[in-house]
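Shown here is one chain on its own, the form predicted alone, set out as C-alpha cells.
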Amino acid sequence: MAALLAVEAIETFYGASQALFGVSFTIAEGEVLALLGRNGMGKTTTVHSILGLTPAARGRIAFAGVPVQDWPSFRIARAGIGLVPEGRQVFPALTVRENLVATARRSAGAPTEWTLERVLGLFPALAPRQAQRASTLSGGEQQMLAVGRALMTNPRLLILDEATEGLAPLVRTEIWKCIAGLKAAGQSLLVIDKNLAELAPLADRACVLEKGRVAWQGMPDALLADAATRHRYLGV
C-alpha cells in the first residue's frame, strides 16, 4: 500500500543557498514520525517544502499517492494536511471561537471528525474563553488553540512543529497527552520536537536531519538508547 506521505530526494533553496539535500522519508496511514535535529538543520524547511510554502526545486512529494510538489500551499492544505506552526501564530485579533471556526472544514479520509465541541472537550481550558481575543490568552492556551485550529480542518496528516517549545511543564504534559490521544485515534502525525524522551514512546519511527540531509532513520527507542548517536546529532 502506498504511503500517505512520501518525500523523495527533495532539494530546497533559499535564493542561491541550498537548505535541503536529497531528504527522503515516508509516513504511513496512522503512523507517527518524529523529525529530529538541532536548530537550523532543516526541519522547518522540510515542513514548508511539504506544504508548498518553500517549494522544493527538485525531488518528489506525494500525498495519498498524488504528486503535490507543484501545487500551491492552499491546495495542499485542502488535500488534508494540517499544520500547527512553530510559534503558534494564532489570529490575535479574533476570539478563541473565531479562530476555531474560521478554519473548520471536512476532509475526506480523516480518521475522525473534529467539531468545535470536540476540540473544546479536548482542551477544556478554552471553553470559558471562547469570547476572548486570542492575544489575551497565555502562551499555553494559545498553543492549545493552535492545535485545535489545525484539528478543525480535519486533516489526514497533522504536522506539529515544536508544539511544546517554551511551555510550562504542566502545559507540555497536556500537549503530550493530546498527541497520545490523537495517535490512539489513528491520526497520522509528523512531530518535530526536541524532547526525545517524551516523543520516543509516541513515535513509530524517527528521522534525524543534519545540515539538510537525513543522517539517521530508525526506531525511536534505538536512538534513545544510543548515547553516542544522540550526542552527535542532537547534542548542543
Given for the second form:
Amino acid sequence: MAALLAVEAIETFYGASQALFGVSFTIAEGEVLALLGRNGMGKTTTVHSILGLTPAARGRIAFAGVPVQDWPSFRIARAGIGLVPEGRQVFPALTVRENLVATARRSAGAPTEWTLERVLGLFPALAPRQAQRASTLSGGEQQMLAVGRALMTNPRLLILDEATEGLAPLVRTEIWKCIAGLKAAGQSLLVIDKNLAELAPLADRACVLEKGRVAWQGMPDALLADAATRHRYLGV
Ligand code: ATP
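Same protein, different form: I have the form predicted alone, so give me the form predicted in complex with ligand ATP.
Expanding to the full complex; the earlier chain stays at the top.
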C-alpha cells in the first residue's frame, strides 16, 4: 500500500542558507511517527516544508499518492494535513467556540468525523469556557484548544509540533492521553516532542534529525534502549 505521506530527499533553504539536506521518511495510514532531534536540527523546517509554508527547493512530497510539493499551503491543508503549531497560536481575540468553528471542515478520508460536540467531549475543560476569549485561557487550555481546532479540520494526517512544551506535568499527561486516544481511533500522526520517554510508547517509528539530515530511523524502543545514540543525537 502507498504511504499516506512520503517525503523524499527534500532540501529546504532560508535564503542562501540550507536547512534540510535530503530528508526522507514515510508515514503509513494510521501510523504514528516521532520526529526527533535537538534544537535547530530541522524538525520545524521539515513540517513547514510538508505544509508548503517553507517549500522545499528540491525533492518530492507525496500525500495520499499525489505530489504536493508545488502546491500552495492552503491547498495542502485542504487535502487533509492538519497542524498544531509550535507555540499554540490560537486566535486570542476569538472565543473558544469561534476558534473551533472557524476552521471546521470535512476532509475526505479522515478516520473520524470531528464536530464541536466531539472535541468538547475530548477536552471537557473547554466546554464551560466556550464563550470565553482564547486569550483568557491557561496555557494548557490553549493547547487543548489548538489540538481541537486542528481536529475540526478533520485531517487525514495530524502534525503536532512540540504540543507539550512549557506545560505543567498534569496538563502534559492530559495531552499525551489525548494523543493516545487519537492513535487508538486510527488517526495518522507526526509528533515532534522532546519528551522521548512519553512519546516512545505511543510512536510506531522514530526518525531523528541531525543538522538537516536523517541520522537515525527505527523503532522507538530501540532508541530508548540505545543510550549512545540517544546521547549523541538527542542529548538525553
Ligand atoms: P527547535 O526545536 O528549536 O524548533 P528545529 O529542529 O525545529 O528546532 P528548525 O527550526 O527547523 O529546527 O531550524 C533548522 C535550521 O534552520 C536552524 O539552523 C535554524 O537556525 C534555521 N532556521 C529556522 N528558521 C529560520 C528562518 N526563518 N530563517 C533562517 N534560518 C532559519
